[in-house]
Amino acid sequence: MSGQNTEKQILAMVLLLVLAVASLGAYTWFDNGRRTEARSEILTKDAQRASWTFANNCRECHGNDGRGSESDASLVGPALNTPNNTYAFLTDNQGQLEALQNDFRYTITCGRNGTPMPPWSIDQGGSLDGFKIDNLVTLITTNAGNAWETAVEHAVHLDEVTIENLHTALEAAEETLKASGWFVDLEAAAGAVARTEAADAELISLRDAVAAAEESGEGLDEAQDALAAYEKGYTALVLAAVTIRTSDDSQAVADATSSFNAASSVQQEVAMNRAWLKTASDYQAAVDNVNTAEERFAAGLPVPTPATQVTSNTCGQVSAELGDWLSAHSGSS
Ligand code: HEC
């Protein structure tokens, strides 16, 4: 009899361990689902706002999606996403993630010396901070929430703006150049300006006068400072004549009048052929600029275009020319 009950109340305690492991298991596994689920829901909202730093400051050289020259030659930077990038993340190898990560954050805050990779970290002259810089990290190397998608979805819509600007731009040119009455003839606008300044003596002189200081390496400075006055002087007398071909504004006409006739008459000359050629190439530069942004958009690429420049001494980091130097002029010789 009591052989019977001991032999239940063991089962009984064996059962409720069994069902004691159990819901602890079940209850492990519901938290590192839950874990992993918060985790994931950070990483998308970084890689998120990550797309938009990106679309920003990153994709005139590394592509609307981050596929860079992989996708089109014409762009300087190398493809950021890649499988490549993310594979750490997906197979969960977190050794290597977090190399890809520290050499990534590192060539984002510093740049890369010798190429057109910029420092952005702010303490090295860029514009970024420290969260922005770990949010495109989780952006490349995990593409969390297919934030690479955001990134293009963003770049339409600032191209798009690009776009719509230019096309105002352009309508401006035009309506100058009509109201001018001049023709888009950039040869003839520039034979006429060579013509005319031929026969202002004083520009001769003062050009004449910088060629010669170069030759000799003397009085630089002045002969340049003095043409650049001159120079001045005919910029304004450009505007007045624009304004005096353009505007239908009669004050500003009258006042653009007054100082152009103050000028001699061969200046006078220059500065109207000078405005031909200014108006006519604005005109030529907003034509171009807008085909330009719309062959560049249907293609996919970036409107904008980089003002590449390679990237020096950030971060400390030495230059590979200065490099190749040290090792050649130190040490033993
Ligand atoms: C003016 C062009 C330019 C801009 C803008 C630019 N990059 Fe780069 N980036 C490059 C070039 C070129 C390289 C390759 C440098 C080299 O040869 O090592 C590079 C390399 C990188 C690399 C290293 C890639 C690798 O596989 O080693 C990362 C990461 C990177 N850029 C991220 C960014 C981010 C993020 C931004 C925007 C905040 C950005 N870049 C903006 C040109 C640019």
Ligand code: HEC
Given for the second form:
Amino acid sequence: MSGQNTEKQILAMVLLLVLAVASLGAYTWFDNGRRTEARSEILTKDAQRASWTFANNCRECHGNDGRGSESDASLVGPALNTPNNTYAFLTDNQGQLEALQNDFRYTITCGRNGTPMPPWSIDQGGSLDGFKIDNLVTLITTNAGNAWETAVEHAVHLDEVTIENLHTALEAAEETLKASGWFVDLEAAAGAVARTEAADAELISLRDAVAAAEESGEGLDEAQDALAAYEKGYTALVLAAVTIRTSDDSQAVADATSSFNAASSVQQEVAMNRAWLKTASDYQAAVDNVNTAEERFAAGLPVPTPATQVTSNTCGQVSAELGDWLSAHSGSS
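Okay, that one was the form predicted in complex with this ligand. Can I see the form predicted on its own too?
Here you get just the chain by itself.
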């Protein structure tokens, strides 16, 4: 009898052990699943945040969808949204992923010497802190949650707002042009300005002094300052001329007329023709801005045009420093 009890006890202990092992395995599986899900959620949130940062700062060069010059030759930035940049993440190659992320982190932080890629880190004169830079790295190397699609949505929204604002500016420029009574003939306006400026002896003398100083290399700053001071007076006269021709505020017109009449007849003619050129130019620029923006928007391109300034002398930009930086950050992700 006691032998049977012993066998039952042993059997019970074996069953309990099996259950314990099974429970531990189930917990481990469940815990790993929770960790994977939590990591995926964090990556998705980081990439989604980066999609907004990208749309606000990077798409002019790299395109709304991050495909850069591979999608359109007018974009000066290389493609970021590529299978190569997410391959290490998708294949769980942590070593390759870490190296790629460090490379992108350095590039965003310091820019690329000799290219339009500027340094984005606040420490290097940019506008992004380390958190936003890390988020951008996550977007580029994981595309978690299909964040590139979100970046395009943000870009479209931003461009729609920009185009709406450009239309508002065009309407304002058109109203000013109509109220002025002038017409859009930039060549005629420029010719009128040149003819009347030729009669302003003081202006011609100051310009000649600048030209002579540039040739001799002496007294250039003084000559330029004198010309700038004289031109400042013309700036006020042009504003007065525009106010006189376009404003419906009687007091503003009266004040502008008083200032305008204090100038010589030659200065009045120059200012009035410059005001015509300015008003016509502003209108034509507003028309061109709307047309260009709508053409780019229809083509799926960013409305803002790519940067052209070349980056130089940022983070040293020498291979030794790049290697040192990558080594120092090899433990980050």
